[in-house]
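One chain is shown next in structure tokens, namely the form predicted on its own.
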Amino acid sequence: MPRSLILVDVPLASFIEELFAPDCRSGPWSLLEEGTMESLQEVAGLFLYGHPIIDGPFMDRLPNLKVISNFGVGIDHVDLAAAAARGIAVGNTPGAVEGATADLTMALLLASARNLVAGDRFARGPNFRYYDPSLFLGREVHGSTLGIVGLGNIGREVARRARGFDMRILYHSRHRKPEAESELGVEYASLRELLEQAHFVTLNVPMTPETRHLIGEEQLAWMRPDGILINVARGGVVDHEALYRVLADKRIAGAAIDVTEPEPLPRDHPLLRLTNLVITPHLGSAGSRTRLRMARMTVDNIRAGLQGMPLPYAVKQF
């Protein structure tokens, strides 16, 4: 009996290929364009490694699709209602990425506060000939105020790390969270209050219609002149045009972003020319242990879906 075919949207490391065996076999995403109708009928699952748009018409091209398993938590690129209407199970990897993503949040915060990227370039360049204590003066992180927008699982992990820096921690969420306030010593604030008071603002919200351009021209104007914005959520949470204007005019001190819209940005995008912006290529969950755990969870979802069983890490569908 032939094994079920799972399409994978980017090449995968050999250890993930081994996780598939012996239940199913993987095939390249290019099969969608190059395959025959017969080969498309073999596709029983999708292993989403990147963020391709999976909507109803896409699903209809794969008449025997049973399960969509996303390698990551964010699921805004999958039409959940369309999947539910077609009886297609959808899973992701909750609980796998929080620690690594919070680590990167703090890394970006520290890098932007202490001029690590600019300092690295200068230290490697021809102009570093003697030590000058007046160069690259940054902003102290310890004792500063951190504002966390979105106190979900990742936001809480960020708060735990920030406590080690003796930071005052403000948070803003749709609902106040008294248990987190008690456990983590965080203080609830309106979005405006948070932006006005925080030296560092981290965005840790999911991508939803309500959070699209949550941070735009008006919100950026509320920030302190010495404030720094860190985005590890989704690129669409921040209005890129507004962010460029604010950074170019130096109305805030800087920003550090791990996500953009689109991703990657066009190589001539004006944000890429700014010196007060640190940008990384979506490294939020890019830790070796985290990636392996995500891979196993993603494959576990696929195996369950192929057998018609409830997914162990199912996404709530409509």
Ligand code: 8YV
Second form
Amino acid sequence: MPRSLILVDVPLASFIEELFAPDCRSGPWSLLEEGTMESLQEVAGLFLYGHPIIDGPFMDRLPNLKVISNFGVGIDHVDLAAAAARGIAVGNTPGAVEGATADLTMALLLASARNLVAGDRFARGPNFRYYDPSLFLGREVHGSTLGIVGLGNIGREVARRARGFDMRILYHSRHRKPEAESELGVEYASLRELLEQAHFVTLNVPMTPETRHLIGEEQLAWMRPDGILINVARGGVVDHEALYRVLADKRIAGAAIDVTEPEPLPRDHPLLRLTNLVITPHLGSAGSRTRLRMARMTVDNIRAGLQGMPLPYAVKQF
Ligand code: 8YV
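Switch from the form predicted on its own to the form predicted together with this ligand and print that structure.
Full complex below, order starting with the chain above.
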């Protein structure tokens, strides 16, 4: 039996390619531009890594598409209703990324609080010749207030880690979560109260029409002048132009972001010139155990979808 053709938006890492065998073969995304009608008809699945927009018209170009398998939990780039209407199954990787993403949230928080990136550069450079106790004074993380925007699975993992740092923890979410308050020792706050009080604000919400530019000019103005914003969610949650202005004018102390819109940013984007910004290339789930688990889940979803079986890690499609 010929192996099913799965289009992949980013070349597959070898550990994922191995999992594909013997059922599937991968085809490059460029087939969408260069492929013939016949080759597009062969496409039975999509393997998504880099968040390409998959809407109804896109799906209609692939008449035999059975399954869309997303390597990650955030699925904002796929039109779920359009997939459901066409009988296309959609899967993601729930439960796989939360721990690693919360770890990276803390890494970014610590890095920007304690000037890790600037300190690293300085320690390698020609000017580090003597010890100066006034260099790179940062904010102590312990005893500071953390504000978590979005207390879903990742937000809760962040709260667990922050407790180990003796932080006071505020959270904001659409609904108050009394059980999380007692389990995690977190206090509910309105978005404004949270931004006004927290030394560190971490964004852990999914990307939805409601969370687009949740943090814009007005919300950034509510932040403390010594506040630090951390975004490991989606770039679109923050208005980048407003963020640039507030950082360039030093109206907040800094920001640490793992996600941008677009991603990657154009190489000459003004945010990339700021020294009070720490930026990483979407590393939230980039732990080796996590990535292997994601790969297995993604491939299991593809296999089930090809056979017309329910996906083991299906996204709810209404
Ligand atoms: C993935 C993520 O690395 O799970 C998610 O939603 O953002 C990350 O864990 C990403 O989706 C891969 O592009």
